[in-house]
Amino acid sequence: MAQIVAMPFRHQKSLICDEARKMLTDAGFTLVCNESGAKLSEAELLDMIKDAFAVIAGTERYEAPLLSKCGELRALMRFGVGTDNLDLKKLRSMGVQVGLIANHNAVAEFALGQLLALLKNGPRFDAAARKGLWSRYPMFELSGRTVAIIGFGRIGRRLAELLKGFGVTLLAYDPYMDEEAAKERGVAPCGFEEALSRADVISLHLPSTPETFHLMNSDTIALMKDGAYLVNTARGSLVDEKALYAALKSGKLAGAAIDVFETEPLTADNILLGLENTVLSPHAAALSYETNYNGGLICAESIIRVRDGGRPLYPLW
């Protein structure tokens, strides 16, 4: 009997490109997938997992009762990076190899795109030429200025080569710090206090844990520089929206670009949503053509090499 991988996420069957697919049943997997185009109920995962060798993964959750019930589950690919709707430890306990695809160019690009598109007043303009008004807004420059990227991953080692041509002194802080990655991008690490007080942009890659929960409150937003900038392309768990729209409206932060929210998807009485010093987007930083199309492929040869004994390309542990 063939073995299974399922794709029960809603948007599979645009996201999980036809090379992909035709590598894993080439090399003898039969495909189980969501074609609903419906987010699944608990009862209709379990069913369509429950005698998987693979998963891949979207935003659904994965916790102990429901993987309990999945005797054959050696791999869970997650189409994205964030991992905070998997039960890791449990996964880890059974075996299961996790793995995640790259996303860290796009979602660099993005935040660089984002915070050009705050600091120039990117949307105001466009909205002031649609309406056949030849409106002045001011625009800054980020040449000169001082960034902090929080978080030193991938995304954020991505996002430093970026800034790398705008004449910017770059900071980082990381809790797991490489030092020989930050030296190698002209980065300097520094304490997370120390990136507050010392940056004019803040930019969040840190993932969602119970570390992280409000990183960005009314106490660490008061240590950043009046007049600074914030961008999040993270998780919205990181920033406290009440704290981060009083210093918006204060004055204290001069704008925020923001990717990802506490609630999403957005709603429209989202407080932030009333603030022209702000840049928003609906959690769409890593959906870049080039992304999904190159991370179905990086799920399919990860399956693959799990179930020839190797690892996922790009593993958790």
Contents of the next structure:
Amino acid sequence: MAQIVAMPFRHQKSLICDEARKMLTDAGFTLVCNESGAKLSEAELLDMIKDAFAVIAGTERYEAPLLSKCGELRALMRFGVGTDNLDLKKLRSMGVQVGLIANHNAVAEFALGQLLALLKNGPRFDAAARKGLWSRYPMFELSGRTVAIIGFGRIGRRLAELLKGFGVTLLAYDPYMDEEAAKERGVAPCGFEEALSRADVISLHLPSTPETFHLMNSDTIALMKDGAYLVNTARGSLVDEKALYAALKSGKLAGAAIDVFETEPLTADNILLGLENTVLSPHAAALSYETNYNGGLICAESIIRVRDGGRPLYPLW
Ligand code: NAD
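What would the structure be for the form predicted together with nicotinamide-adenine-dinucleotide (NAD), rather than the form predicted alone?
Starting with the chain above, the whole complex follows.
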């Protein structure tokens, strides 16, 4: 019987390119896909993956009780890079190879783009112009400012490269700082509190873990410069939204560009929706055409590699 590759995530139809599907079927796999476009219930998810050799996963949760029932599973490809929805310990103990895709350029470009939109009033100008208003709000320049990157991994490092031409002072905080990578990109490593107190812009690029929950809260936001900006394209759990709201409302912070929220999808009662000094987006930072296209190919090639005794292209271990 042909081995199964399951694609249970709800956006698989639009995100996994035809070439990747063909690679897998040509290699002899049977594809089982979520065609509903809706998030699967836990029972539906189990039904789809219980006999699968490989899963291409979105942000749905893969906890130990579910994984225990998947005896055939050998590869799990995360169509993204966040792994907070995966029980990695369990996957490792089962001998499952876990791989990621490469989306660091897309997210870094998005973070920079949304920061510029915030400084340049992009959404406000657009909304006013569409109402027939000639509203010319004041704007700010990035040049000459200090930007602190919190989490100097793939995305943080790429953002530093993109920022090079803007004439900014670059700081970065990472408890596992790669000093060489920082030096190459003209970035000064510093402590977390120093980054908060010196930066005009704080951009978050670290994982969601129990230790990083509400990293940005009323105490840490209080340490930021008055009139600073916050960019979060990492994970919603990193920011206490109530504290962020208070700081944006009072003017302590000048603005925030937020792609990820404590509750997703964003609900109509989210307090941040009522503010003008925010640029909000629906957890979309990585969704460039290029990342999706290449991501599908990376998943397909990685699964074939695992089947043939190799490792995923971007392995987690
Ligand atoms: P990465 O693993 O390459 O880098 C993360 C870095 O954070 C590492 O260098 C790590 O040492 C550092 N780190 C860990 N704990 C830290 C802490 N307490 N303080 C500061 N730094 C810490 O990951 P990446 O690919 O650069 O992704 C970064 C974040 O972006 C992740 O949270 C990921 O989930 C998120 N992400 C979001 C989207 C989106 O669509 N919005 C897409 C991709 C990734």
